[in-house]
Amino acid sequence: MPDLTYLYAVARESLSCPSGVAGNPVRTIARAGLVAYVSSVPAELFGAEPLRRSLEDLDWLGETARAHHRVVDAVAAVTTTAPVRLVTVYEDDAQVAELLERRSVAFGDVLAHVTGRREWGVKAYTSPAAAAAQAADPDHADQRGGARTCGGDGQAGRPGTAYLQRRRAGLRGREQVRRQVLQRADHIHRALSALAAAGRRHRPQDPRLSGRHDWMLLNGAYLVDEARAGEFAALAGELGGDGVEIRVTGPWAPYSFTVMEPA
C-alpha cells in the first residue's frame, strides 16, 4: 500500500525543517508561488478507516499535535505562514500540488492577511467552588430579591415550604451567577478582540487535555499586529480578577486564522 502525503502548512519560502509525524522528513512542494510541507505516512495508519480509530487514542492525538506544531513553528518562526488543519492528508504529492494551483488566491488572500501578525490565546478561569458557594449564600440571595416570601398565608413556617423557598433561592442565585460569568467572558472578548487584528472564541477545552477542572469562562484566539503585542498582553493582565484568572500563550502561529477547509 504506497504512503500518503500529510500537510502541515503553506508558506511562499522553502525552509528546512525538523522531523514530522511518525518521525518522518518532511519536504517542500512548490507550486504556483507557494510551498506546501509536507511528509510520507504509512496508508495502514492514515487512511481513512485507521485514522479515525486513531482519533480517538488520546496518547495517539497529543504525539501527533506535537509533531505537527513542531513542523508549522519551525516554518512560523521564520516567514509567514498558514497552517493547515491536524491531520490533514492527501492520496499523494501530486495532489498536494494541485491544491496549491487550484487555491493560489485563496492562499494569498490568508498570507496577505497574517503577515506581521502572531496569534495570541487568552484563557479565563473561574473556580466553580465559589461561584456555588456565593450561588447557594441566603444572604446573597435575599439581596437579589424573591428569596422571601409573606408569611400571611400561614405556609412559610413548614418545613417543607422552608426547604422550597431555599431550593428555589439557590437555583435562582447559580442562574445568576452563570449569567454574571458569561457577561464577563463576552466583555473580555469584546474588549481584546477591539485590539486584535480579529478575534476568534473556541469552544472550552476538555480538562483531560487542560489539566484544569475549573470552568473555563473564555477560550479565546486573537490575531495581533506584532507592534501591538506587549499592549495586548498588558490588557489581557487588566481583565482578570474578582475571581475570574486570566491566563494568557503565545505568540503562535495564527493557527485559528488561517485554517482553510480541504476542497
Second form
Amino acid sequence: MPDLTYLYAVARESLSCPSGVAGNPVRTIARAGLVAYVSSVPAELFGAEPLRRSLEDLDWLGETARAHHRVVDAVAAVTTTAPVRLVTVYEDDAQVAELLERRSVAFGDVLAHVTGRREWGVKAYTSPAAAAAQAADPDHADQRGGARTCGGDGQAGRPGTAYLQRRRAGLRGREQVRRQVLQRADHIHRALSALAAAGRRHRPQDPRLSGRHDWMLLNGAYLVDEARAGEFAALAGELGGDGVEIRVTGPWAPYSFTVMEPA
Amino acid sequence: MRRDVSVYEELPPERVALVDLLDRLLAGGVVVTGDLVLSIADVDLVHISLRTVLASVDEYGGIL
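Form predicted on its own already given; the form predicted in complex with its partner chain follows:
Below: every chain and molecule of the assembly, starting with the one above.
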C-alpha cells in the first residue's frame, strides 16, 4: 500500500523541521508562492478506517498531537504560519501541490491576517465557594430585593411554607451565582478581545480532563500583535482577582485563527 | 481588592497539556477540503477523543 501525505501547516518560507508523526521526516512542497509542510505516513495506519480506530487510543492521540504540534510550533517560531487541523491526510504530494494552487488566495488571506501576531490562551477559573462568596457580598447584592423575601411576619408555625421559601431562596442564590460568573467571563473576554486583533472562546475543559476541579469560566484564545504581547499579559493579570484566577499560555501558533471557508 | 496570581506558562511542546493542545488542534487550524483521505474536520472527533480520554483519565492522569 503506498504512503499517504500528512499536511501540518502552510507558510511562505521553506525551513528545516523536527520529525513529524510516526517519526517520519518532514519535507516541503512549494507552489504558488506557498510552502506546505508534509510528511509521508503509512496508509495502513492513516487510512480512514484505521485512523478512526487509532483515534480511540489515547496514547496514539497524544503522540500524534504532540508530533503535529512540534512541527507547527517549529515553523511558526520562525515564520508566518497557517496551521492545519490535526490529521489532515491526502493521497499524495501532487494533491497537496494542487491544493496550494487552487486555494492560494485564501491561504494568502489567512497568512496576512496572522502576520506579526501570535495566539495566547487565557483561562479563568473560580471555585464554587469563591463564586458564592462573591454573590453573597453586599456590594454585589443588587439582585436581591428585600421586598420579595416576605418571610417572618405571620409565617411562624407554617413549616411547609418556610421550607418552600428557603428552597426558593436557595435556587435564586444559585441562579444568581451562575449569572454573575457568566457575566464575569463575558467581561474578561470582551476586555481581552478589545486589545487583541481577534478573540474566540473554546469550550470549557472538562475537569476530568484538565485535572482541575474549579469552574472554568473562560477558555479563550486571542490573536495578539507581537508588539502588544506584554500589554496583553498585564491586562489578563489585572482581570483576575476577587476569587478569579487567570492562567495565560503561549505564545501559540495561530491555531484558532486560521479557519478557512470551504472552497 | 485581592489580585489572584496570574500564571504564565510557556512550555516546550512535549510538556504542553494534551487537553490544551486538543482545544487548538481539533477546534482550530485551516480546514482544507477536497481529496482528503481523512481530516478531523469530517467527523466529530472532539467527541470521540474526549470519550476516550475520559475513559482513560485515571490510567493516564500523569500526562494530562
